[in-house]
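Take a look at this single chain, the form predicted on its own, given in structure tokens.
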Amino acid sequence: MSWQSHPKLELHLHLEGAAPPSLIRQLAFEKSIDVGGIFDDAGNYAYSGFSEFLQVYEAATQALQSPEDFKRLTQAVLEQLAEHNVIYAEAFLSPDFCGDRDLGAWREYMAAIQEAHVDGVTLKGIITCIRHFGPDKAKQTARCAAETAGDFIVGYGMGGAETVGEQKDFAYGFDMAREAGLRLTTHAGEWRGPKEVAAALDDLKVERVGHGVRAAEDPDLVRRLADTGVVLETNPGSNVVLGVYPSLDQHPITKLRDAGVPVTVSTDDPPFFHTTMTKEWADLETTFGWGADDFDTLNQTALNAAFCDDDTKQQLAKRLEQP
């Protein structure tokens, strides 16, 4: 069946990393900068393998320069969740690429991201330092973070190359947001293996694990995560198309879920991945048989695991009970 018109909430989102080839194309036109060669001849983003996708992603930034072009990328992006009935998304924002870590101009970007506006979607800010900008800048940015904690910026997190450093070394950057009040999430267990994932718990000590899916090879690990309850935002279109798995039915969704581990399903970086919520919610039902149940535990898992309020938990609760 279509999916399309079914309520959805999405928990792991890279706001520059949704932005529509066409936009980027289209700023970049304005401005008269050079991206590279990052688009094939369908229009589409072009890279081969995880560390070329990191640097084409970060070459498509280059277009966006100013509050006024993230107040664009937002109200796209806006627009495509609600073409898909995504009724709330946590999106992932790096003041990396906003005033490059300076305070003041964060709070510009900010303002102008909270700008764009479409009925019927809620966003949320989860400010996320770069991994392999190194430890020293994730310090700037969990003080963006933390100075500009509230109704949008809700959390704190970690994107970026795993297989650079350790969990531990932003453990300063996490204990500031801590404090500030902001909920905690960060990648691991996508490209290492169940020991990253043990790290972000032990080192971070975070809430939800993005990605988080090589856990299953760890039988103890994957005990330890159903027992704390500890939420694992799964991206199945992003693990295959980067390779971390050869084809959805080889992925450990349906194993991680049924070992009582709680899970959720994102996009990612969907015009990266070619995909849509509509489209993840299709394949789980093709590839695994999930039906409306699992869809309605899904989003059940994914409202508990938001890291928005409780007025605005009760007022999607209302909205995924309509029929």
Contents of the next structure:
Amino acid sequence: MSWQSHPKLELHLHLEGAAPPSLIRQLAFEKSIDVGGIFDDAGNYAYSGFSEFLQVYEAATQALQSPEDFKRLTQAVLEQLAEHNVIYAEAFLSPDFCGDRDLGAWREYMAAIQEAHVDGVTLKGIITCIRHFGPDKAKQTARCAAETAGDFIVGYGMGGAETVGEQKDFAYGFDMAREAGLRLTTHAGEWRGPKEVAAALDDLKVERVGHGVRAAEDPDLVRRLADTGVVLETNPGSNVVLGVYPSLDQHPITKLRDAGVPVTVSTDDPPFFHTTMTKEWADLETTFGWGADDFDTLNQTALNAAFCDDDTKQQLAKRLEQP
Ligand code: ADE
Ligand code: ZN
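Having displayed the form predicted on its own, please output the structure of the form predicted in complex with ligand ADE.
What follows is the entire complex, opening with the chain shown before.
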């Protein structure tokens, strides 16, 4: 079955991480910037392991310098989403790469990002701080989030190296964002184990967890997630390519779902992992035998967990109902 034409929702997508390598090359060429040896012979991003992935990711962002560049990036990402019938996506946006967390600059980047448009795809933004840049920078990022919370910026979160620092070091920014009305998610349980997921719940009080899959190693925590309805934004293809699991059949998505944990599926950084939403679904079908009912449940879980307003949710629900 090709799932390409089936409508989909995606809740975990890093905007810069979705940049087509060809766009980064073009922007670097136009500006005569050397982004370093970040491509392989076939023109794809080249890296090995998580820390090199982060280095290549950050090197690629050097080609993204102006609000206009981010408009072009967002346009390219929306076109990719439309190709795979993703009708709603929440993108992680990083003021760290958009004017160094300066609020005035961030407003200009945000306006440019919102100028990109493709019919049929609704995009919302979740501002993310970057964990390995440290808590002080994260406070500035949280201020950008709190000041621009609204119809487009609907959430606040944290990505970056989970192996650095503690979730609680970032509580100040999460508190500020919550007070501004933003919904919260953080990367946890990708590289560290269940304790990190518990810390995300206890110290940052998030309602969704990015990845969260290593929670599967602690039955008490799995029960807690199921009982409290905390939603996991899983990214199975990302986890396999980065080596969190040796192969998809070792991935705990089905185990978590069957234990009652609400799970969603996203691509994380699609060109880095040679994936798309269609491929994620197809791989779940091949490996775990998932079918139309499973994917409908996945969409409903994502719709319930989406950070957007109720009107948008109702419109999306109607589009999911269409045959
Ligand atoms: N930023 C982009 N992709 C990420 C991932 N998989 N984990 C943490 N931070 C990220
Ligand atoms: Zn991520």
